[in-house]
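First, one chain by itself: the form predicted on its own, in structure tokens.
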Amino acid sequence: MPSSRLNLTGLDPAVPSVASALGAVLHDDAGGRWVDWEAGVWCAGLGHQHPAVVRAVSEQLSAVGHVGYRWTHPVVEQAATRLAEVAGLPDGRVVFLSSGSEAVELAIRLAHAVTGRQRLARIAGNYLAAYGAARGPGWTELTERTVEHRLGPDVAAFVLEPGNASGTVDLPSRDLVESVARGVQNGGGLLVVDEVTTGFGRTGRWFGYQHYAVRPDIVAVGKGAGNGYPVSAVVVSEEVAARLPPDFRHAQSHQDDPAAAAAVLAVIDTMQRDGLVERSAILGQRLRTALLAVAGSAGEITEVRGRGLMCAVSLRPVDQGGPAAAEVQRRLAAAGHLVGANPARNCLRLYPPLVIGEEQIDALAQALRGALA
């Protein structure tokens, strides 16, 4: 029977139906079992169906899940305070939204409104958002060879994505990030950090920008903020909030929903209680060590790179006799491991839940060795 689902992803529609999930493991409706090295779409940092998040959202929905942007609820205020603290802007202001792309778009709108400027800067290869301003005109693309003075005094914001780069884990250098941020901020522009993917412990710190000596003016978050519940947020510094024009408006149907805020609050509580940020740093190192051991015995791997539990494995180019990433991905799936792949760059992608186990890391390394044989 044909599916009624409109497939806009370009992916194979003949995929198994996931019937249940727990922690880092998925089960289909035919008895299949896989370790999820993508954490959904990099969202389920606490693992699938984490009881604290399920309980918080369920309890909030049983009271009131949605009130509209004209009203508020105590849990929204609590989650905003806690998020501003962990984001490094403890006196800042927070608005909760629905998607990471929307958060980045709003962050850019805020930068335009506060500075009165239109020009923006980004590191070449950064994804930033699925639509709109993050892909439009008026951008300066930066590379490691970019010199600070090329930006000029007319830049509204340097919009930084600290290392995801569409899942290729290309990590920008400290010199590039810090010199551009310093130049833009000294010139009256803002530092906007896109932490949609790199936030909430993914890189071994609460947020990816914390690997650099910078202080953001605006932070956009998503993905891990709700552990799979569709919520994002924008955090602005106290200074930026004070400079907003009084007639600036942004309203959408699910802005500051109590159920979404309850999910965020549960995620922050759980990460702090269980030390998941520190765990991400430790297990990320173990993962890269295991992958480097495979690389040492299999010449098909040219590079292993990452931070925390955000990792990419580059394979020898296909035109040089290397294996296609999509084929290695298929072999790993057959062995019970779901990993991401970037065919254009011929690399594999690993963004597992922060609760991934050491034995699962060892099993992946063994499966990868077999998939490359």
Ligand SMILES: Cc1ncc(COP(=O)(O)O)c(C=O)c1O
The other form holds:
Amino acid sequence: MPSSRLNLTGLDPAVPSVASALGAVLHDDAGGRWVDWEAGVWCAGLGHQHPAVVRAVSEQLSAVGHVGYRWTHPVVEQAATRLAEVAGLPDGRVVFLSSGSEAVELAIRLAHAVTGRQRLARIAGNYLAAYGAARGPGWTELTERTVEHRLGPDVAAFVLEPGNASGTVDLPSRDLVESVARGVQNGGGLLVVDEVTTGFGRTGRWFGYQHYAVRPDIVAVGKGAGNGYPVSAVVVSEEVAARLPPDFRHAQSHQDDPAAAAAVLAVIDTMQRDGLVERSAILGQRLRTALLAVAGSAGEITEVRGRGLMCAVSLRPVDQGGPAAAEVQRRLAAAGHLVGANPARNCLRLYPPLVIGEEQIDALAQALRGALA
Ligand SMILES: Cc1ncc(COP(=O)(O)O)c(C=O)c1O
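Can I have the other form now, the form predicted in complex with the ligand, not the form predicted on its own?
Once more the chain from above appears, this time first in line as the rest of the complex follows.
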């Protein structure tokens, strides 16, 4: 039957149609099962259909899921307080939105409004958002080779994506991140961290910026915040909140929806109760060790890099006789493992649910050996 779905991703599905998902595993109708090494789009940190999130959102939807931003609800207040705490800005203020792109866009708007400046800086290759300011001109792009970061006192914000880099897991050095953040903040600009992908335990700490000696002014979150329920948020420090012009306005239909806040609260509770941040650090180490063992016996792997359960495997370039990442991805899918692939960089991507099991890691390593043979 022809599909009415407009597929703008340029990607062919590896699974014909997903019938159900549980934990780290996707099922189709015909008895097929795949380990989801991408956690959806890097969202389902607790695993698909986690009962705590399903229950919290269902109950909230039954009571009141959406009221409009003119009103508040106890669950919104509670989730805001808890999110500000885990984000490291305990006296901060929080606004809930729906997507990561919206959160980053609002964070940038806030930085312009608070500083009265236009110029922005980011590390080259960072994704930040699907549209808007993050896609527009006017950015100073930083690289590790930028010898002197000439960021004068006209910078509104350094918008830092701490290591995701569009799924290629390029981890910026401490020197780059800390020197640019210091320079910008000392000059009156803000440090905005885009934790949409690196937040909620992905890197083995609550937030990716916590691998650096920096204190953000604004933290944007999304993805893992709702474990697949569409919620994002912007956390601003108390100082930034106090500096906002009184006429600053931002209003969206699903701003501060109780159902979304209930999802965030259930995610934070579960992560704390089950020690998932610590688990991400430990299992991430195990994943890298298993992949390095494959690399030791298969010359096709040139690098394994990662932090926590955010991992990339670089393959020998195709023009040097290496295997195409997309082909290795296809072979792994046939063996029951859905991994990401970046053809331009010829690398594989592994961002599994934080509940991934040790036996699933060992099975992936074995399947990768087979796929590279
Ligand atoms: C670091 C980062 N920021 C922002 C976004 C945008 O989030 P969303 O796709 O939810 O709009 C993404 C999406 O992949 C991301 O990886």
